[in-house]
Structure formats: structure tokens, C-alpha cells
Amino acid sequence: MQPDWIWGLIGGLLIGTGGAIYLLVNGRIMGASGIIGALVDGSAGDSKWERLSFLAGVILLPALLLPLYGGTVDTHITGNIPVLVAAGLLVGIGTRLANGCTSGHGVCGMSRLSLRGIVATCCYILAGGVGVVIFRHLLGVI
């Protein structure tokens, strides 16, 4: 068995820990799309700096951990730019439709046994599976 699974486990632990700390410090649920969305649309108000600090940690921590992995990470991401653009747009539209993303619904919502979080998580997991079938197996673009 390849040891790459450990990085997924570590990433999940880091996201869960970040969500717990965000809730304890700010009293609010950590949702990356909500954090970014409030910065983009200007509704962050007084929480602008805490949101920017959170995003800086999300960006900087993997960079700091990169030397532990050996300097290179193979993400298996496609080089097909139109597919990447379409995927980004679909994720953005999906997070707006669901009023949240995987960190808000999947990590924080499910851990609180929120029905809305559980239903949203089931929907985006199903949509991801359908997307893989369509884009990988039927269209062959990823």
C-alpha cells in the first residue's frame, strides 16, 4: 500500500483542527467559501483581518510543510485549462447554491450533526461522483 493516504489524513486533521480553533476563537462556523465571499463582496466588516489571517494560514501552512514531503507534490491535476476553469466555476456556483462548501457543511456541519450540513455533503459527494463518471469515463477529459 502506498503511503500517500497519510497526507490526506493529515490534511483532514489540519482542517478539522482549524475549524475547531476558528469556532472556539470567533464563535462562528468555519466555512472557506463564506470567509472568501465576505472578503470579495465587502461584507466582512470588522472581521476582515481575522478572515485574511485564516486565509494566510491556509496558504502558508502547506508551504511550510512542503519540505517534509520532499519538495514536490504530485496532485494528478489535469493540464486541460478549460476543464480547470469549468471546474472552478461549477464549484463556485455550487457553494453559492448550497450556502457553503465542504469545510462549512462537510467538516463543521456534519460534526455538529446539522441536517443541512449532512444533506449538503451527500449532495456534493454525489455530484462529484457523477462529475467523475461524466468527465473521466464518458468524455475522457480528466
Given for the second form:
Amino acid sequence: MQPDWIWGLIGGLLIGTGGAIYLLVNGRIMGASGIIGALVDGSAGDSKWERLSFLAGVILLPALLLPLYGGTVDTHITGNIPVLVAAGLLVGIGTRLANGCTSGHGVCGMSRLSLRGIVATCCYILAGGVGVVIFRHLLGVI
Amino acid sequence: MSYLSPARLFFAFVAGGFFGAGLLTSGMTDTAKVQGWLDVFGNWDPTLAFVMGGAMIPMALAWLVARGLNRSALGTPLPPKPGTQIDRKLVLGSVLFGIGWGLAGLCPGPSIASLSYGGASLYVFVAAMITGMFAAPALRRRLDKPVAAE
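Same protein, different state: after the form predicted alone, show the form predicted in complex with its partner chain.
What follows is the whole complex; the chain from before opens it.
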């Protein structure tokens, strides 16, 4: 069994390879929130099927690979419905206001030294860190 | 090149496949690893930094290659230069996103990648995320209005 950081690095290289293919072959930036969000708010237009094809790959490959990983992943996701709803709403609204998330602003933006990507990434990491301290250590809700 | 060209749809699927496979392999669909990375006062988990660093290697190379190209391999336009405007939508949106990310340990990519094994809790999160994405344009228009009235 390899340590987690090696799997993290291998997984990261795969993620970056996906982004490189989407950029160099399709000419597009691989940002998950933008790909999903434009389908949701109807701004996708003609690129609808390209986005849906991308998302089909995102869903299908983990499903196909799962048997190689022991058939199951413990996602440790909370069962607290109010927390899930609040978190989902914040992620959905926030990423669409900021026009990007961990993949678009983080992986794709920072790797081209985009100022907006770097500022966004600093903001969401800081907010996430402060959030975990407040909600876990002070309030004990997560 | 048409948006419906088979090559375009196929390579979008391939790119998505790498993305999903990478999210599974890296452990980023495990909310405990994400929260463990954000939780600097708890039992800190460095994995996410390796994922982010690893992902930026091929991506930075791709941006370097793209610099010398006029079009993508399929002949579509490449993305324009990144904007430089730091506005309140960017900062406020990223802060809201960060709080939600910390609360559940999920961001948009992993939430979709784990749809086949995430269970009922994940569906609740994704439904709320989609609702938020649906509501965002109205909020964006409000934030676009100037702060001071005339």
C-alpha cells in the first residue's frame, strides 16, 4: 500500500492530463463549476453536448475503475441534511459568482499564473480553513 | 468545427474521464481528506497539496504549448488571455464557495465524480449545488450594479 500522498500525486497528474487534453484538443478550460453551471442556468448554448460528454466521462470512469480500488470508497460524507444543503448552496452560488472553483481557478488558472485564479484560490482556501475551524472546533457541527 | 462533431464530443469524454479517474485515484472524493487538509489545527492531511501540485504540472506544460498555437488541435479557438479584474463577485463568490467546501468537504468536480458511489447524502449536496448554480445569475446581476446610487 502506497502512502496517500503518492496516490494524490498520481491522481493530480491524471487530473492535469485531462485539463491539458481539454485545452489543447477542445480549446476549452477544464473548470467543473463552469461546465456544470452553464448547463444549469441555460447559458451553455451550442456547447451543451460537449459539456455533457465531459461530465459523462467524469461520472463513468470512476464507476468503471471502482473495482480496482476495492469496489468501494468511504467518502466520509456527513449525513447532516442541513449541513449538506447549506454547503451545496454555498458551493453552487459561490463558484458561479466567482466564475470558477478548484479546477478552473485552482488547477487551470494558477498554472497560467492568472491573477484572478490566484486571488480566488487564496480566498476559498482561507475561507475553507476558517470555516473548518469555526464549524468543527468552535461549533462542533461537522 | 461543429459543436456536435464526434471528435469534439469524444475528446471531451476522454478529458472528463482523466479528470474523474484522477479525482478518484487522488482520494479527493473522500471528504475527510479535503477537510483534513483545510483543518490546520486538527490532524492535518497534506494530500490535497500533492494533488494540486501534480495537476498543475501537465496543465502548466499545456499552457506553454498553447502559447505557440493559434487554434486547438480540432481547430477551435483557444481561451483568451485571463482577465485581471479583481471584483467583489470574484472575492465574495470564492469566500462563499470556500465556506461550503469546508462544511461538506466537497467541491463541484469530486461531487460529480463520486455520483456512482456517493450515496444519498451526496445527492442532497449535488441537488443543493445545482439549485445554487441556478440562482447565481440573479445574484450576479445585483452585484454588477454600481454600489453608489446616483
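Note that the rigid core is defined as the largest set of C-alphas that superpose within 1.5 Å between two forms. It should be emphasised that the depicted structure is a prediction, and the values quoted were computed from it without experimental measurement. Positions refer to the first chain, counted from 1.
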item: Post core alignment: residue 133 C-alpha displaced by 2 Å or more between the two forms; value: no
